[in-house]
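What follows is one chain in structure tokens, specifically the form predicted alone.
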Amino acid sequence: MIVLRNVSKVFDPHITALDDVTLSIPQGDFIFLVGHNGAGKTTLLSLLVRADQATSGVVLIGGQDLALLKGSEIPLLRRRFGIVFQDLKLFPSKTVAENVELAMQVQGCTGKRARSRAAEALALVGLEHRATFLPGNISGGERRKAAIARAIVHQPEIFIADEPTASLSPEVSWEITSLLMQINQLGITTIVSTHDRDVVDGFSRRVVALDGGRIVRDVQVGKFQENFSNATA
């Protein structure tokens, strides 16, 4: 599904985002991406979705080089895509439903198709009941799960989500890490990027470690390692 090659990133002499990475992750898999502020994690899930590009090395998402996309084929790469942003992106002055269906409709469908498919998104993260109410009347928990809604309700092949229990209780942390590892039992490839030790730790999958801007460690089932300089890959 998704592959780097030897994929460097230098946005100026002085700073290399990304050195020499390698990376393959099948069709279904789930990961968490691990790593310090600055390690490079940004710029690696920028990347995958064309927000910039590679200084060398190839980038491929099903089997697709990324380099080789014309303009009008990048709207049509991120429509496989699901993204959970940081700062969510909610629209405030709409309902927590109107926001899901906006997924829909961006993508050309609109009406009562979009209504039942941002209902079924809903249900799946268990927020049905709060499908009439506006993002800034709902807690924190629930507004991660109104953004994961709308990530996945036009079933995208790949599902990304960017420190999606930042400032979140243990609790409510656990909860949407799990809801995410229900996503990817659905097929959805999965990428986490987080600083949560305590998620990392308790759901036991693939680990990827960056530091600056390399690979440091790639296990099938780790822990968070706060001490990346030191892990062997």
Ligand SMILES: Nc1ncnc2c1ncn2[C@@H]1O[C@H](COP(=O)(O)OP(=O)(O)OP(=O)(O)O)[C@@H](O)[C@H]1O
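In place of the form predicted alone, the structure of the form predicted together with the named molecule is requested.
All you get below is the one chain by itself.
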């Protein structure tokens, strides 16, 4: 369970990126996080993984108050997450399989076991045939899949993707989002920030909309809605 209670995040000098956000995400839930550029989506995601800290309010992950976390406990928190960053952060000089294996290795799992887990993750995303390719030599959609495989290879509790379908064709966006649904069906809490109206409307899942750092809508079977200021909470 993820809980944000009256969370605000103010960047210097006076940018309020999140403004009194209260949100509960039960284990196993799926959420589309929507909102205009600068609405606060990435900021919210970064607080969950303690990449940043709230200025005020409480962030709880499985009952653990992130403000009370010691620096030495942060790696342990991060292991509970699988994260796909907007810029993917794949190592360009390592093959797709090596990129995925690396995520196991940093957790102390090496050799045959790391290789077989990487192969399983690549199979799940349908990328076995690209295992030996470098990230620069595969398509944009395939790179997203590689980053997804790397994020789930250690079987996280929570999966976060920041705009995983940005600048992909509608067909590939649909395919990638179907993959995220599949991951969620494994019982992994899944939070996806997106600008992709077709995807949000097509999958009819919980939608949390941010506008100016505030939650303006939180609906269980939601639609993307361009005019957030007309939405009801």
